[in-house]
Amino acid sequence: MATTRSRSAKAASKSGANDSAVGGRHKAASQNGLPLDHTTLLDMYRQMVTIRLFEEAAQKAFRTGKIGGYLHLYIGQEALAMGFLHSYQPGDKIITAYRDHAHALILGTHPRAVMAELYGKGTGMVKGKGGSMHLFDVKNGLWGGYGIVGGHIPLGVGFAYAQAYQQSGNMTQLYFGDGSIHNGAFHEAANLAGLWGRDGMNPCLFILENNKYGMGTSVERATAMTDLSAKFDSYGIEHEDVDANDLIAVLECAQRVTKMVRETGKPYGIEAQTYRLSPHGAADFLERYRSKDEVQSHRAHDPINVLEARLLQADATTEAEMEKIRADAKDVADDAVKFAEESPDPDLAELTTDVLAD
């Protein structure tokens, strides 16, 4: 059974109350079998398998020394930016921190524009000027890629404010993690989304995306309170927490929030649950902040392992049909480091290119 639950319908759980609906509002009832076709949810499982053997394939490069910079992976949490992503329409804006690979790549960038770009070529998603951390696509409605741990997330406010002042229909998703829910853009930023909600001026919808650690802080060391979405409360934001390593989850959660989110201009909070199964950057060998035991528990309810279950579970595909896609997968992550590897650096004249808008 797939849930999204509130902080209310937490409370009413330990008390042994229904928690299908909270506030009036449907809470993602129980669904039998799965909520969309099985076309979809293949594909959709092809595209999780994909980033994960990008990733795989850009950290062994890293390791390497092929690419620069830093390098942030998104392994384990691929069912999270992938249920949401699903909802976005064109004219809606998404921004996300520096952990942004998939949302590149779901949103349909290239994976060869994006290996590229992380290896600094000119053929990169942004001539190499970026590198991981600062992906753009705005033609496919990724406007960054941020370093400064929460600097962005007043920029997402304001992205949903300008939407709402055009009345043009569409909304922001706004990612970021746990980390920087205790920085002090977060709130000013979150103070004024509640406000200009209040006359639906604000239709963002932040995500938080709870991986359980802030580089190598876990959550129960940053804060007191631990439940992090309570901190929407403050804002007169309403929110709900949704187990993202289930997609089907966080499909359904998507499908209603950002329905809610278009028509009401109000903004919404959404803590989305997960783990983060690869080390918090690539250069991240140690991990002392955490155990192999911890990671390996965890590793129990992998996204992409929960949805092959799910689709066998259903019928919906077969192993050798999946083993099918993972072997694509890989020649995908394999051509994509063959064209970073062969792209040319960027020209020198590139350094003033860009720089100011006319």
Contents of the next structure:
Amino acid sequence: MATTRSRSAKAASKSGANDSAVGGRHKAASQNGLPLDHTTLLDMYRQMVTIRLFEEAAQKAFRTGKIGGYLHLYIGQEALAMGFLHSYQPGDKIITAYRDHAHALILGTHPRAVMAELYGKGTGMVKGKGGSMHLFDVKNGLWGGYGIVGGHIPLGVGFAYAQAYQQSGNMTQLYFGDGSIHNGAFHEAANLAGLWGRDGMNPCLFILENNKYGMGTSVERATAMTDLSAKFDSYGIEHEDVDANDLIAVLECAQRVTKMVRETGKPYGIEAQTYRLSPHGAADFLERYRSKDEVQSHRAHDPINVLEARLLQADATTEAEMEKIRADAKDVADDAVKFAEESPDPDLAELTTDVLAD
Amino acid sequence: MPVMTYREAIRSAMADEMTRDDSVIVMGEDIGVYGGTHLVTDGLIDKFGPKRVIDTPIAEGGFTGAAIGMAMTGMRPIVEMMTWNFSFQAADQIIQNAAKVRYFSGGQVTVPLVIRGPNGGGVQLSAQHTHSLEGFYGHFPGLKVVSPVTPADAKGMMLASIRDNNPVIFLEAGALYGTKGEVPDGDFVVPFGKARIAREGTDITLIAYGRQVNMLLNVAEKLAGEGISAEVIDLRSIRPFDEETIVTSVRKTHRAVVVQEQWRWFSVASEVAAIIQEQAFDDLDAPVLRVSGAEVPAPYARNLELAAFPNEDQIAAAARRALYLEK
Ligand SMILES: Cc1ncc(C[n+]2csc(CCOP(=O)(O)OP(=O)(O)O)c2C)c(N)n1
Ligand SMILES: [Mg+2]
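Based on the form predicted alone presented above, generate the structure block for the form predicted in complex with its partner chain.
Every component of the complex follows; first up is the chain already shown.
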């Protein structure tokens, strides 16, 4: 089977986004060069800002000891999940690793239930049993939330097989990190996906969240073959890159490729280029593995700033309107924290429930 | 009642359930076109086709994980481990995902999954191809672990496994695939968590599961000739565990020997002995004894292999020791 490497998409993503962020030269189908109406885009802006402020509030709670365990933030990567999850349809299945707060919030879990889970409260989305790394909201399409690097990848491929077997017309969005692509679980699962996809039995979109680091190990220090998406070629999975800090680029890509995956039942690979602005986890204080200058240089391409520039350029919003959105988002985050703090601990009887099903 | 081999009993349960329920599929290495390394799945691909009888590449972690994903989302996969020895490559999936995802999702998902295949040694496969993993898998909450020894139980427990809404580790006695026995027709389900009294007796309780149950029956016969009446208990399932049948028997006999092929340290027999002393301490007339495999990787040479696993003489000697008839 031929695998077409989308060189054009890759080239565009390597140069395009930052230019367009400042220059607004992106030409697309609808009003003012944007692919969706202003109201929809502004709503996505609102969601991205809400995620940001929500996570900043969570980080603060972690540092004051109110949130335990691990806390992995999505700061700097918000446009990635926002853009792909815009193509979510009821019945689709979303699965990701532990950096999962944004996915839950975008899919529609109430921020209160997410924050309460981070606080380990009985009102949390999994009743305080999983914490930050194990967010599930099956009704809204979120099938976890997994903490073993690479370990969830085979599950996503299984979801997709079941979707094809059940002739549901649905698909799976499978998110995983640049660090996990070196794990055997990725390679075994990708091989199965390619194989099953030959018969239309694997509508799985592999979304590689390349934020350039797996904890403190950069992509360059983890592999001699740093063109990560080329690894999909080994398994007969077509793929392309996208500049995931540019919501507009992600939306365009997501709409096109999800349609294709749904129609063909074949898996498809995305290398979503982004950058983790936050520490690996909220406890990663030293960040010896990268310089402050490096992080600073990426702040210029913060996906929220990129989107703001786009919206202003297209006259889709005003400074005053964005200010109002930020203020509302702050209220949502504060409300979630208040709710979590006031929520009761899980009932002790919950300790032994949910181990086995009836 | 029809007579079937252990292998046929498992196959018939799978075929019946696949006929009854479209969501049941089987997958594993060489289970379709090849017919299964041990021919347990022989013929299923002709009947149900390649979308329900999936030949996988040799990637235990990948296909077990995919099966877990299928199970979470409405299917009932049966995964064949060509032998359980290869399941270490899938252990991360089994333990970290299948066993726990229900709990860490706050009860939002179920994993109706069966993983089956031959377990245990006795056919000179040496170190890497010989393991008894009941203690290993029995350790983890969220899994069910069963080990049938008769063809009837093989069928009845396979039906129960497929219908169970939890991941079931189905450990087959690999050395017994060809043994025959009567197997009830039709919808014959053997529920988990109920041990079987394979032979009644009054002087001592002999406890095992899997292949060793047959040895206990031979030993009990031999002891009967010496005037000793031994009760033989087949645990059938390791998790859930039937404490009641064991404790009731020991209250009657006041003595127990637990036999297993696996290594003794941190094993099923250790757990059984602990349960007995916790619940029937005052009824015991002797310490509970364990007969286990030698603390070495399994050797190849026939004489060494025989010496590495419990044999009937050792078991009979242990029974006599528990009766203070022998030092
Ligand atoms: C199997 C395994 N090994 C190590 C870890 C510890 N660990 C947690 S996150 C992480 C880095 C993963 O990086 P990546 O896949 O790029 O995801 P990111 O954190 O960048 O989103 C490591 C090594 C783990 N959770 N699981
Ligand atoms: Mg990374």
